[in-house]
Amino acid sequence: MEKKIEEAKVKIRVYKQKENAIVQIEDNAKGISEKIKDKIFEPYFTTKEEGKGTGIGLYMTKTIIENNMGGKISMKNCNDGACFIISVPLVIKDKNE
């Protein structure tokens, strides 16, 4: 189901918070349904028509952000719209220390 959205926007703010960089990505697209807001994250989740989507990139890039740059990502509706929040520390620690 794609939303119509009259003056889409897009909000990206970048910022430290501690020892983390943190990106906030927040759109102006109405927000994401409580009934599937659990489920966004899960392989092969899709809330598009068939053949328009496959569900694979936010879990992908929940697994690439959490198991390979030791962060985390989270979603929260605010405002008119969904944000995304993306923390990763600011030194990657080896994983062989």
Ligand SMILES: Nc1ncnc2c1ncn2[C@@H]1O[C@H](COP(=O)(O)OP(=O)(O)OP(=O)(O)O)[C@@H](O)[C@H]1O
Given for the second form:
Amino acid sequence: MEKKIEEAKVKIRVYKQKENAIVQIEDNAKGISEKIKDKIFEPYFTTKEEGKGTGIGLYMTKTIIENNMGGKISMKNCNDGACFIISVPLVIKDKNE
Ligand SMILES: Nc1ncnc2c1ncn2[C@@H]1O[C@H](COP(=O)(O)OP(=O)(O)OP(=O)(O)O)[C@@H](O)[C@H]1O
Ligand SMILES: [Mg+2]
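Since the structure above is the form predicted alone, I would like to see how the form predicted together with the named molecule looks, so please show that one next.
Next comes the full complex, and the chain you just saw is listed first.
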């Protein structure tokens, strides 16, 4: 199911916190229910109708951020939507160091 939001908005904030770059992406699409919150980063998990979503979007996002950028991604509901928080170290440490 996809929701129809009258005045759809996406707010993006980028700022530095200690040694990390933080990117916060917030929308007003009513958020994500507790029931599925833990599954959204799993591959092939989608609530879109058949043929519309692959369920790969957030899985790929998380994989790239964690495995290639040494960062983290989390999600929480805020105000009237979902809020994704990405934290990426400004200096990527070499795995062999
Ligand atoms: N901003 C959001 N607001 C509400 N639900 C969301 C949001 N982002 C993701 N979801 C939920 O998490 C599920 C998984 O998201 P993901 O991006 O991995 O796949 P998808 O969007 O369904 O498919 P695709 O990325 O292939 O279009 C979605 O189907 C939806 O239920
Ligand atoms: Mg998606």
